[in-house]
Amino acid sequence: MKFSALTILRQALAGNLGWPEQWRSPEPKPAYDAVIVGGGGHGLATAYYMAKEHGMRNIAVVERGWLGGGNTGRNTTIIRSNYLWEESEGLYEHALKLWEGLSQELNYNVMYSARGVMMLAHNVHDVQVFKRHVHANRLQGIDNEWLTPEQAKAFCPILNIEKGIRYPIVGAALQRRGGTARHDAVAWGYARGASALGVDIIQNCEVTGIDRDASGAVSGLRTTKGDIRTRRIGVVAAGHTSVVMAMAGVRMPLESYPLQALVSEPVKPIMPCVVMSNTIHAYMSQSDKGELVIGAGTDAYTSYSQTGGLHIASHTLDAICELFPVVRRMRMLRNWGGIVDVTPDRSPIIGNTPVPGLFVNCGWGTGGFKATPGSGHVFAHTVARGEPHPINAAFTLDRFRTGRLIDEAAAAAVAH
């Protein structure tokens, strides 16, 4: 069914009783052309672009839990491209210009707004670092400016300028392109327009192994469902890529982290954009719904725990506190965590790997929902032709034996 003002009317008109499932839920079937691991919007934007773009219809989704329960619903869904790197700036500008049309690409609605993306300056090396980020953007086309404090205080006006605070804002980089989307309508919207290609989308299935013929290929998966036998397998499961790799025989350059964020109680709209500061590992943006959506970095030791450290968010409190003062009274309403998965050089694995038939899409650290669409496209297109698109090439698992990388740690050096 598509969405319309002219279908919400008739639906109201008819007690809103004849609205279908957003998708299918089949069981699986013995055999695929494909499968992708994971259930989030990466996982999930591959099969949908897979089947739109590529005529690949029979293909399954596999996701252990329920759609979008991992890290694309407990991220903060802030979306920018301002990276340094050609090769990231190129992944990540082509994941934005999907973002603009995605609502109407999908008929769903998934909130993306272009609120502004602003990052603070605390010191002389922020300033050097950021600036030469404006420049590396705009020299491909990228927008991003150079704000003083009082136009960044102009900007956002509960932001805290004053020269004598622990951390003073020297100035700031602003990406008005940037802005948020709501991460649960994302998935929900893949996952929609994915089933309505005759993918099969099959929750609660979890991978207990890969099997590979005799010469090395993959050849099905095992899960808690039953086999499955499929010559392409393309894992996109973010902090438990490692452990579904290994299931291959393949291991993998990641570390995998707790990342906590938290939400206040609502209030009438105070914040007009995302403002981030990597120098003191805090963020905020605020929710249609009015929340405060505060995030923080990544604990200090790796894990699997969806909690982390109760010191973690109390630093990064503390620093909101001293950034915006208008909020030091507002009492928070939920604290979550989810675990996100590093690379050496913090940026995303995405391409072929030595087993043939088996492609992974990985390691985007704390910054992974930005990238969704533009993701989802481009492994989209290794998946099928088994081979990297032109905007993915350089983001092999290769490089790290090679040692060509692309080391974006100051664009990523904080959880967004």
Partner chain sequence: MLLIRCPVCEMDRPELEFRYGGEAHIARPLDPSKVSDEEWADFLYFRTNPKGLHVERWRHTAGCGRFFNAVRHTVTDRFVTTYKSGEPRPDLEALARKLESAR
The other form holds:
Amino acid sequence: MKFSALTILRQALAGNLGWPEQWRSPEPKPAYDAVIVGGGGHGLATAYYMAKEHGMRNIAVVERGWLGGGNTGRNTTIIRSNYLWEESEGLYEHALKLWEGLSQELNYNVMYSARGVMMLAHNVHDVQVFKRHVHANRLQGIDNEWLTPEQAKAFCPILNIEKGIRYPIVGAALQRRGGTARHDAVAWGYARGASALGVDIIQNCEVTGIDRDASGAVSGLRTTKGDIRTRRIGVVAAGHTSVVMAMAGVRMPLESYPLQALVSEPVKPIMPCVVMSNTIHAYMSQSDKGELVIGAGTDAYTSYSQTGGLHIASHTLDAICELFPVVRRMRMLRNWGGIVDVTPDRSPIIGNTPVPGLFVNCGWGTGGFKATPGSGHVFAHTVARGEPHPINAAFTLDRFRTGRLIDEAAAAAVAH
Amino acid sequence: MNAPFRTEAGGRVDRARPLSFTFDGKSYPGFEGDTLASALLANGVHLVGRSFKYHRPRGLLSAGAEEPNALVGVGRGGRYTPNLRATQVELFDGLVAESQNRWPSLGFDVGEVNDLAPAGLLSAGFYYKTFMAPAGAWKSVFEPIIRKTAGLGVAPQEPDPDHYTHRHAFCDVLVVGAGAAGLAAALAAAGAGARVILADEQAELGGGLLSERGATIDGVEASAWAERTVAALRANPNVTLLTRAQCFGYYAQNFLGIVERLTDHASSPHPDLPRERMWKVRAKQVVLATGAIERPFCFPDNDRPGVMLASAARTYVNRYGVRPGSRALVFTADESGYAAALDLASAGLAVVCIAELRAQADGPGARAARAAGLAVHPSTVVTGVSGRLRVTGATLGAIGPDGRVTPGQTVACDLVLMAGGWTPAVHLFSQSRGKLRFDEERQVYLPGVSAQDERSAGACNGTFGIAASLAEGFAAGADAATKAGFAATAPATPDVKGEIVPAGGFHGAVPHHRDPQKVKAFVDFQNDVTAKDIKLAVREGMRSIEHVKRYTTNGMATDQGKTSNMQGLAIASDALGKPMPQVGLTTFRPPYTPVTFGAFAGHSRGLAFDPIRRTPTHDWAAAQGAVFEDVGMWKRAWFFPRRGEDMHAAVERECRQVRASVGIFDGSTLGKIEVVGPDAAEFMNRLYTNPWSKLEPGRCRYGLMLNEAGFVMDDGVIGRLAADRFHVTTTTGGAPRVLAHMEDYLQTEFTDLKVWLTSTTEQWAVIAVQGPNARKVLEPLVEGIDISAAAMPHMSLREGRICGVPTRLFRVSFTGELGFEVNVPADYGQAVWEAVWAEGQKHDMVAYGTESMHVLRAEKGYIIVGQETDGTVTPNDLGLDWAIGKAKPDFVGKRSLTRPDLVKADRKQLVGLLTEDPAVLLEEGAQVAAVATPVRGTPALGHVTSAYRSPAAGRSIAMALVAGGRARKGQTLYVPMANGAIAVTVTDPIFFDPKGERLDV
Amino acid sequence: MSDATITAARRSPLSAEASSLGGVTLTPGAPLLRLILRGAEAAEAADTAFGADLPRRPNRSATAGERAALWLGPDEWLLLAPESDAASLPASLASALAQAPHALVNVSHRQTAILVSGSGVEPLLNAFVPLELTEAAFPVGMATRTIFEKAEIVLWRTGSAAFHIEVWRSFAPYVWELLEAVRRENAAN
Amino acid sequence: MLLIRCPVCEMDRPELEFRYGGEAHIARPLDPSKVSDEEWADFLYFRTNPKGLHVERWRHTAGCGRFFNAVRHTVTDRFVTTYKSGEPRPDLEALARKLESAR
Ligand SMILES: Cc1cc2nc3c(=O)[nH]c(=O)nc-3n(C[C@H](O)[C@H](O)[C@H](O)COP(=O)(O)OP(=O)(O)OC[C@H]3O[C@@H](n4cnc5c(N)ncnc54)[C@H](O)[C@@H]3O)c2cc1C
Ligand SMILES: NC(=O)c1ccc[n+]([C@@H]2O[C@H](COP(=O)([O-])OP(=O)(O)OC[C@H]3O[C@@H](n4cnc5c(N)ncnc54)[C@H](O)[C@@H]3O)[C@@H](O)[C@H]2O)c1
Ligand SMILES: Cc1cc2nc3c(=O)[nH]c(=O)nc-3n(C[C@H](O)[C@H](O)[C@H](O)COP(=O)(O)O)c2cc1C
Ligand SMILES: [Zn+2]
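Form predicted in complex with its partner chain structure, per the form predicted alone context:
Complete assembly follows, chain above in first position.
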């Protein structure tokens, strides 16, 4: 059923009894042409584009829990494309362009909100780094502009730009097309779209093993809902990638860390944009419902616990209160964690693996939500064609051997 | 002044201390000991808020932490705090509170039109299905409208004048909750000699005991027993009692967060008192005694002001001496409803009747009620209420044997009490990662297998009733003390008489006979989630309770589902046709109730947000009017403007004077590490690219450090003091990282080496004296060192004295001029600095800051790690191959340098760039391209790393990393800027004195 | 370093003066000779030369007269001695240890001391220090590096209600000011 | 905040005093020049990252300053054991069995 104001009215008058399931919940078939492991935004988007653009309909997404329940459902939803290196710029800008039409594409309002993402500079080094981004982005046609502290405050009036504070704000880089989106809707919208194209989305179905034939190529999957035969597997398991890849005997350059986020109680709008400060480690935006959505860096140790330490929230909030002194009396409503898979160069791995038929899309670390549509789009190409799309060609596993890293962290250490 | 609904006597408020407060501008009386909620009720005020989506009028549902409706803004100016629960706000004289989410007024709120929209139009998730066309309208039209309606309260508009504090605490037994179970646990544990912390979020310890009327413990009223017990605990030096102290989170290894409110309840607190204190408690053992939360019923219009939890009404009459109405209808499915009815009746309210949902109405409660002359109707439900801003009546329905409801009588009442049973507060247990188990009989989740050293007691463990809670509390306290290493036995359980023990309960939507399309029965009051919303979510394929939660927002409000989660689960389970435990629970997360941001931040605030590191000569620089820059935690003198100078002018003057005569510069922030031991040289060989074995004592060398991936990590001048002793310097920002990196290799890889590392960064003040007259300035001050060119060549190091102070004197230069760096013990830094400065005046010495330092080094093509490098740069890229000890078999990073990508010809290499127009200054970070207007998407050749106006070169200069740059020398490239490209010529990155003739003088 | 001849003015990183409030006294420490000794094999020889047995047990200290040796790590000691020892002690230690591999580094000016004493000292320190400070858990004579909010310190209990804090000089004002702030709070209580 | 037993200090100490050091027992090749690019990449970057018992390095930075090793369960974050740097890697399976029987 197409979603629109009209259908809403019609259904409301009929007691909302006529809404169909947004996606089917079938049992797994014995075999598929391809199986995507992981029903997060990236996995669902991959399946959607495989069906839509590559005509693969006999495919499935298997998800160990509930779809969107991984990092897709627990991230702070910052979207931007003003990355430093050309490879990253290409990938994230590809995603940003897709975000711009995604609600219409999916007929699902994902509430992509281009409210602007502002990154604060607190010292001379920050200025150099952010200006480097601004210039690099402009060359690639990606919007990113430099603001004075006064302009930054005009854009976000609750910002403290006093000079005498511990880490005064000396400028900011602003990407106006950056913003946020409603994270759950992204998963649901892709699931609905994929399901309508025939993709089987199988929840509560954990992959427990990967079978390989005599040649070493992928031949099937074992799951908590039985075995599935397939010759193509796309692993999009975020924090659990190492675990799934180990089932195929592949070791990964990944470590999984807890990353926490929190929300305040909802208040009337006080903040029209997203603000990030890497130097003092915190970022904040306000959701359409009114709560302040806040995050920072990972906990210090690897973990699959989806929780973290109290001191991390303390450090996040002391920074937030310095940047925005008017929120000091506001209150934390909920604090949660996700598990992010981090690569040594803080860039994702999207492509083939040493195992024929096995493809991987991982390593998004603390910042992959923004890439969801683009990542799914190029990974669909990769899995369907067996070779990377030009946009993800550089994001190989092999770069860790050659040293051809795409080091966003080294250059800027900007997360998200 | 007389509050009309105040009882004549009784309750725990202090009638001798009348107070006055305002709500929405109107002044009311109250008493010390009231909450804002009890005081409002005492004044007959029931309408206290508006709901989130439909803006429905809302009253007080509860008397505690679970309150979803009565959110108010309290205070003024910087102390204004939104979204506080009136049930938790303690009254003080002069308190100012206002209602929220309404316009223009609480009684008449325009937003209520949402409630009049066709039924179901604004149902769960409707916004995902619309506002998509035309493209762009979301951003320009719909989202702005939606955002305007967002939020509940208004955020404070001014910075918070209060402050917050922290305390780490340790105990043998932490008891959370001071009701019957918690008090008993604390008694037992303290009795065994354990160090106990007992924390309760309320202003008074006693929990449910304070709300009791009928029951006695050891012959005294329950509340009196609580008082006595608290007094006994207070007298025990091993016990710390924390009131107004919410335990908000249970973290790994029995680490719990507690936030204590210290001043919010006082009208004029001592100004030095913090507003809140966060306790960070590491407990050997924990007893959770957090009680249970009463469930409302989900029936049409169950949200009208005057519909209230039965236990809340009981608390208002018994504890606060307030009648929450005049004519009460009690709707119950639990024995506890009868206790409430009885208490209200004895407080003089008319109890119209008791509607008992269950078919049997012959339990102890019903029997007592009937004995007291109250009417009890079994198999009876409330199917709706009349009255919009306040209940005026209720309609009843009878449940037939087939479960169908037939309409019954309408009764006039102004209070409808709901006693739907009790949901144990297992939040903290669940946060501790204990496994919950589902109790089939009572249909509730209870603590199951523990993951940490804790146990639950009392209502939170499903043990209801005072006697049973006391017994379980004693046992839990004794068990905790025993496990913490004390010999403990549970004290004898006191004799409890006259209590009505909660039993029964109901889950899910109450059946009714009304047109489901026309009514709203609320599950999550604050977020306006109705039973229909939950069913719709299930219909749309949201089969996981997590999806139901997120699609409907059930349980996501500021009460975090305390009254709604189990109801939502029951309704979803019904819709899915699956038993509750198979549908599952959503995750309990910290905090239990919202916690102030400021409490997390504590003292990390303002200038104490991070330590401010100042050098030994900071005050001198400040007195000279230096402008400082932040480098890590350090404040470094950036430039020294004279009257009327901007940075550019100051830097130009400083640079010229250094080259013309001499300058003084504070290098104290440079990292310093003393590497000592028989294997010191070998260690240096392995950690730095350069060879060290042959460096003679008394000589220095520029050292380059790589990470294991082969990329430049740090650099600095390193002096050899003795065969077994090196004085290593690092970059300012890199100092801790370099030391940690060295320790890592030393302790875990190169364990064969006998060498030790000691940070001496702060031992030495470093005074750089640079310029052709540097020697002349120092000569008169130095003792015991011949600093002549012959005796002390460039890159050498001597020990002796300066101004009588022991010094390590380096002859080094980061300016390209004759230069020395005077290291003196830090306490003498300023005195020596001043002496050098005084001497320097004979040579027109200038003090220069980091900006001039950068210019001077750039003129010479010296790199700055972190500016010319970004973690992706190799020594070769920088033209520093000369710094690599080729003969060394290995050093950290060496192997990586031969990886395929690191030996590619077109790597970015450090070059100089000169603009065609010498007056044009490039911008650092600007990109370098082969053509003036590169096609969008063409990769850049590189970027400008440094750019300055060079007084020495008399023009602008720049350094850049450019692909294959060294082979491009002489080429014209372009730096595209927003307003056109700048043509540049590629050069050597050395712009002044390329032969270094000024150095060796 | 013989300091006998030094005439240059010495400036402590702390300009504050000793004061008492709410039962807690804060005192900026006087200058001390501070040496870091590294190398387990050198400990024995150091015992005699220093005049106090270097503690071999973790997190302990040993004192002899005005000298103290604090265990900081299995092969790391912080040796504290009066300023007046500066002329002789480093040299005599160095010669006593000549045969054993070791590192001896003078850090007299790297750090400074803050002395905290009085009945409210434990809760005061526990505003920032994450260690249990009861005498049972942190007895007199215990010494260790630890965290003080966002700074690192060495915390040494010198008496049942007295602690000696060693802190790097640039962090000293931060530690002092935080102690002062909480002392005021606690006094208001 | 985790509570970590430092095997050198022989005390339980708060996480704030420690620095995490990644997977343990990844030995630097004795002669790096002899290993292939693949092997070198393995050493530099590839990690087990297990969901379960993890053998890892910590350093008691704001304590005794020593690196040591620990076995921690990465789902519960519970430390099973800690031991001094240089001591052999414990038998994880035996530890897992011990944990199981202790339940
Ligand atoms: C707190 C937090 C804040 C963040 N903030 C931002 C931000 O502001 N901006 C941004 O761009 N990014 C952010 N991120 C990162 C972003 O969330 C992720 O990069 C992104 O969501 C990854 O999407 P995904 O679909 O790959 O992963 P997920 O959504 O995690 O999906 C992976 C799925 O794989 C499933 N799975 C795992 N193992 C198996 C198995 N064996 N069998 C079957 N299924 C399996 C998981 O259950 C999961 O659902 C944040 C992350 C967190 C945790
Ligand atoms: N009269 C009533 O209205 C009423 C209400 C509740 C319980 N009871 C009775 O009390 C007995 C149960 O006693 P109990 O001790 O188990 O429960 P209790 O409700 O008496 O006490 C629980 C206490 O825990 C506190 N608390 C809950 N969560 C907290 C947190 N996170 N941090 C700090 N404090 C927290 C509450 O403020 C409360 O004081 C039963 O008989 C029950 O029927 C009576
Ligand atoms: C952008 C964003 C906004 C959120 N807003 C709320 C909120 O208003 N109320 C709430 O209870 N939780 C909110 N959450 C948190 C979720 O309830 C939940 O904690 C999160 O999805 C992680 O799941 P878990 O806690 O069930 O593990 C939000 C999460 C995200 C990612
Ligand atoms: Zn230790």
